[in-house]
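The form predicted on its own is given below as one chain in structure tokens.
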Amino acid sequence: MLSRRHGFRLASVVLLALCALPVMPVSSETLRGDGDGEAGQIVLSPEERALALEYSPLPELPSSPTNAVADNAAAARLGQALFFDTRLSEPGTVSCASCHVPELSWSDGKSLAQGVSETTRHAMTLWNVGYNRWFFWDGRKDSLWAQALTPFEDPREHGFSRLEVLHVLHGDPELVSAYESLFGPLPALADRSRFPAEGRPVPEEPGHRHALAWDSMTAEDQQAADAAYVNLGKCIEAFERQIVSRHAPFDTFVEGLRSGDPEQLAALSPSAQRGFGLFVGKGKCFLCHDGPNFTDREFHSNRVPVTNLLDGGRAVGIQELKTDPFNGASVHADDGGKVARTKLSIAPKSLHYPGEFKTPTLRNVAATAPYMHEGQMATLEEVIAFYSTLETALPPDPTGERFLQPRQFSEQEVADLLAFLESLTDEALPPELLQAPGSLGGAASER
């Protein structure tokens, strides 16, 4: 069954085909044909061409209302320094870049993420992460800055605490200068009677040493530490918002559909074009991977076999989100919580079932193996084979979504789908973003 949005979109395709396509300088000899065709040949039907125009270009980044420094260059540079800093972990060897390796397309090439110890989920790529509205596979965070803070205090990832993070910052004059140029003075971290060497809330384990240290602080000092800690997350968000992919061969081809430029049209092979036709047609891939970022930004059960049967996915994540002290409705939101109150009110738990996980972007998907939330599938060929037959799929939830059906792709269709997915690759970024900044001097000029 088609989504309401796609049904509406298909209903408007005829109008697009009649009104828009005749003005494109494309020869009538470039219609769909048999065989592989030649470079620059258009094999998409008029309806498919009209749909392709909806998948590119990628729009500008959405705003981040809860983060006043989301697009501040000085904040992004400080965030970049924090992202690559291994001092922000218990063993002193783990950084954000340990699971989001620039050379591995901002993923880690492993089935399950590995920090201080192995986690239970695959590390998602950071490509276009600034376009998301929910974060983590289960959506338990509603801002990128809140997501960025979580691994520091996860015992399996960085194994640290917020007070330890702040003390590392406080001990580095360059980081202190960059921070205070943006946010003003840090709390009085030198006074260990007020700000212990380690500490964080641990409500599930009140006897934990981090919890005991945190509880020894006054409420005012806890609030000051939280505010400084949140500021660091907002800087990391500012850095990660720069990890954007939008100029893949598919995008060049769509530009060619608009301009008629033969060189641009040659960017997508006939095989990849047929793959797009399958993507929006027989494959029904658009039901989850919709729009220019190739994700609906929501949660679904794709019935892929899992190891951790206790992972409730979004059904649990939404509960955690609504009680999260760092969610967008908290005192830490720079917009006063207005946007988040709306988001949270339209995200009721009753709409989600166990086993639903976030739809990832397909941009650069060919470079970010393995796949699925446990990294269960090593290659795109395995992914396509799974959706083709559903032979190994888990049984559907009787009360959940039922749109997933075997697609029975032929060998040629598999090759075409692969060609299309590979055409979504654009890993080009300024080289200075791929490593820790050499210096923060002069970067913190905007406040």
The other form holds:
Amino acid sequence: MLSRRHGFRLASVVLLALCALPVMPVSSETLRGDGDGEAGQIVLSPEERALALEYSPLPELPSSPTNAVADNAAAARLGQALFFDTRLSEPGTVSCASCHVPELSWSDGKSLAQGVSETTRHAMTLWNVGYNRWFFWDGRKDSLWAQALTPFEDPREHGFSRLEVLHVLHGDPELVSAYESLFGPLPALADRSRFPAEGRPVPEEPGHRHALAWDSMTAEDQQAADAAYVNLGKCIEAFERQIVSRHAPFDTFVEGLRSGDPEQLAALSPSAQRGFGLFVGKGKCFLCHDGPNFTDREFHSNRVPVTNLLDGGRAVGIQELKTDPFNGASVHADDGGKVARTKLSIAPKSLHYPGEFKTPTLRNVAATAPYMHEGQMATLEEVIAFYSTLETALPPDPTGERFLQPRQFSEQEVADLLAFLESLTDEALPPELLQAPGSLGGAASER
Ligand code: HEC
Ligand code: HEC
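Switching conditions: you have the form predicted on its own, so give me the form predicted in complex with heme C (HEC).
What follows is the entire complex, opening with the chain shown before.
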């Protein structure tokens, strides 16, 4: 797979060289010195220029075939209400936004996320999450809607159960109206003999009070509860799909490469341009952080030191995904499971070793410290120093991939890489997406 991509790259580089695309001359009046070469000046080689065009713009959001309301505005509004709703947690204080804080670039600034109690992983940013193929650091979910059902029931996160979530919804006329205009009537939640106050399947602890309550329900009512719960996840996905970052200075610069507009070209300092050159050249970062979202959407070991040695990463995630009752091949997929079955059938073909985690996007990375799946690294400088020497790296898996090598960056190269990573920042979103929606009234009638 990798060599095929290289083939494409090589082909496009050769093509470019043959066409010898003229680069617009930049008039000297527009140049601003930044103490490190001239701003507005292109310092990339023709090969690097050709590569830059492959990293921007970010394409349109891929469709989400398993979710019929993925792009429905009313569903997104309901999803947004749920995302910010602290009532959907055991202590009444935790919402999705507690760990995915809009002002902290949809992460939380902590190493390990903290809900009802401390978790064992770092809260992932939600920037461009709609572009991902697998979800969580270990990819144990194959859709955003299925992902959204997990935190509510994680005892360390919301500490809630699906029946409690449904009862909170049921107790709020505005939410009920928004829900029912999208999906039709809710199950008969008022009947507590059929739908107990709390309950969820807890296979790992059959004696848990949530499990006992769940097991007291008929299979039909369990299915009805699951279907309604899934619909809430689908609304949350519709909201999350709007968290898109695509207009960073790097993108402006690449637009400039296409248009020749010197003002656009000035968006990237020569240092940041050299950083991009390192990213796709000597640094070999692109081997994993590939494409306009700066991730290949797959799993690798970058050998960062870990505290939790028991965390199997992707090797465990793929097994969990295959048996997940909410995976895309399940009855809950709106496309009859077509896409997910294909995805699931492809996934296990590649071998996955313990210690592989999902390659994160690098868009807005300067705003999402700390870094890595345990938040092990506090700064981007620390990350670059790590990749430079691999001094603190875990030993390589003898049977694993060999993408990672110490690159021995000079001081100047470290500064250049940093300037490039910082040029991927665009946190602009409509302010109304950064908080609970004012009212759902419009949402229900819009459809
Ligand atoms: C206690 C903090 C916490 C809360 C509350 C929380 N999350 Fe997360 N979120 C995390 C952590 C930690 C991860 C990574 C967990 C893992 O890999 O196992 C994560 C991962 C995710 C991802 C995966 C992103 C990706 O690229 O794979 C999404 C999406 C997400 N959360 C959305 C939500 C939604 C929606 C809610 C509310 C229903 C929520 N989170 C509640 C901490 C939290
Ligand atoms: C072998 C694949 C691979 C290569 C090569 C690679 N990375 Fe990564 N990178 C990853 C993975 C996987 C993670 C997440 C690892 C984890 O959390 O355990 C990551 C994490 C990061 C992070 C932290 C992002 C976050 O949100 O936590 C940054 C920054 C980063 N890489 C930059 C780079 C740079 C710069 C280079 C080139 C010098 C590079 N990477 C090379 C796979 C790679």
